[in-house]
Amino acid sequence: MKDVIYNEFNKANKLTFYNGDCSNLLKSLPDESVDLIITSPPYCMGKAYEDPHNDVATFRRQHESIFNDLYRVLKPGGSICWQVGYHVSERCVIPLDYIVYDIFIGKSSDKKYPLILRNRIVWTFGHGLNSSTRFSGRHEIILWFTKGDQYTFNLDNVRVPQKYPGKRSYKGPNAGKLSGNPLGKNPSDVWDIPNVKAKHVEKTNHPCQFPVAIPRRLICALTNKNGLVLDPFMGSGTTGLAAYIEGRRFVGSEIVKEYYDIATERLNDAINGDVKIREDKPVAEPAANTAVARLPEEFAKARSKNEETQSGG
């Protein structure tokens, strides 16, 4: 029997997709029922799926309005992973993770809401929009909070290959022995994962997708099999797809019908065995002898001319 996507939450559901405001979904969830919350909320910059009058104040109000329910539905020992970038205007750049931290930890300061920040993870990617008035943005932030001191962290599930697996200790009691973990190394708090652009295998019509590799890594590390994962701003269903692949239950909401339909289609493809994802593997540099890696002659001339200008020649 194939898995089914339900549109109303029931604890027996494997997959629940709610087409509507996340506030309504959150109020329908039982207390302490969710193991992990992963999301990337709207940045309130007037994107196609946002109110054109949105601003940073709107971003703050939206987060403050749902925090109590987010905290209520999260199990003790559960985790919240909030992936955000920057609110960019003609005037300035505002780091949205500062606002999220201020709200989530500020609410926790009276000990009524004991959230603890465990990591500020930098997600870096090599390609994106280029800027001529500032350095081009090539990273976003994932804030990982836990509800209390005891929490799930399955490091061995997310280890990555070492650059030098044959390296050995050169002194001390382990001198001469292999120095690394046989399962790989800790992926650290800087994750180099390509973003979803152009011909990326995961690309849909959603303008701001994040890659499946991000929630997969978080789900594997921070939950156990059959745990419940929540995404209140589901978008194209990336977190739901990651949860399904990793054998977890999922509940999410998306207010825009077009994106809700995309998410549903992606999960139905996965249910039918047609998963379109980029595996979580190190980014490979292009071979030196390929056409795209060779420096074009006109670029070489332009750089040479610029060097002369910089040196005063």
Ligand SMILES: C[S@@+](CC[C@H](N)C(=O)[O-])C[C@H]1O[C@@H](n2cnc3c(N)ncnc32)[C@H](O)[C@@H]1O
The other form holds:
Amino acid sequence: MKDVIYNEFNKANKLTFYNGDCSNLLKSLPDESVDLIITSPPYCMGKAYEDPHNDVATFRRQHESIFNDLYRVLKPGGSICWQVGYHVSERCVIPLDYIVYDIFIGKSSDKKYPLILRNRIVWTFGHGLNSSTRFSGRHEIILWFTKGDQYTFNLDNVRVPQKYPGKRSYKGPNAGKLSGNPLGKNPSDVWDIPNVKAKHVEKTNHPCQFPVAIPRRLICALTNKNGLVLDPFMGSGTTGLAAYIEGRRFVGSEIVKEYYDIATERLNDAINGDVKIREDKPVAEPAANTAVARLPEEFAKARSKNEETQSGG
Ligand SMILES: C[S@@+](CC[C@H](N)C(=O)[O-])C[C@H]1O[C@@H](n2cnc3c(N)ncnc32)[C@H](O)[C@@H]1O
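With the form predicted on its own in hand, show me what the form predicted together with the ligand looks like.
Next comes the full complex, this chain leading.
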């Protein structure tokens, strides 16, 4: 029988997409029912789906208003992964993960340290807006917290290929033996994964999707098969798609009907066997002899002129 997407949560559901405010969905979830929460919330930057008057104070208030329910629905040993970037204005950039961190570890409430930060993962990508007044932004952050000290971490599910798998120890009792893990290396806390721009195979009409590879890696590492994954701000349904591909249950909410419909269509495509994703494989280095990798002559001239200027010539 084909999998079905329900629009109201029931613990027997494999897949639930709720079209509405996440605070309503959260109220409908039982205590300690969710294994992993992954989301990328609105940054309050005037995107199409945001009130243009929203600012960093709104971001903080929105997080404070849902945090108690997020904490309540998470199982002991469960994880929360919050993917955020920067609030960028003419004057300055504000790291949103600082605000999330304060709230989630209980600094801004009477609860003391309800969650424990395990990693501050830097997600780096090659493309984005070019700035002429500061260094162009090419990373965002994923904060990974656990509820308690006993938590699921399946490192072997997410190992990545070593650059030099044949490397051997050169001293000590293991001298001469292969030094790496046969399954690959720990992916580290810096993840180089292309962001979803116009030509990306996963691109939909949603203005700011994250790639499936991000929630997929987190789901594989932090849950077991059939675990329940929640995304309160699911947008185009990327986390739901990753959960489905990896045999986990999913519940998510999206307030904008247009995005909710995109999410539903994406997941139904996957249910029907049509999965459009970029596999989580290392970003290829351009071959040195391809035309795009060669330095254009005018760039070479401009660079040598710049060098001359800088050396006072
Ligand atoms: C940054 S986007 C998430 C994108 C998503 N990770 C993806 O890959 O498509 C945040 C989403 O949260 C939705 N949203 C904003 N406020 C919401 C609320 N109170 N409840 C549910 N969804 C909300 C927005 O419409 C937007 O689609």
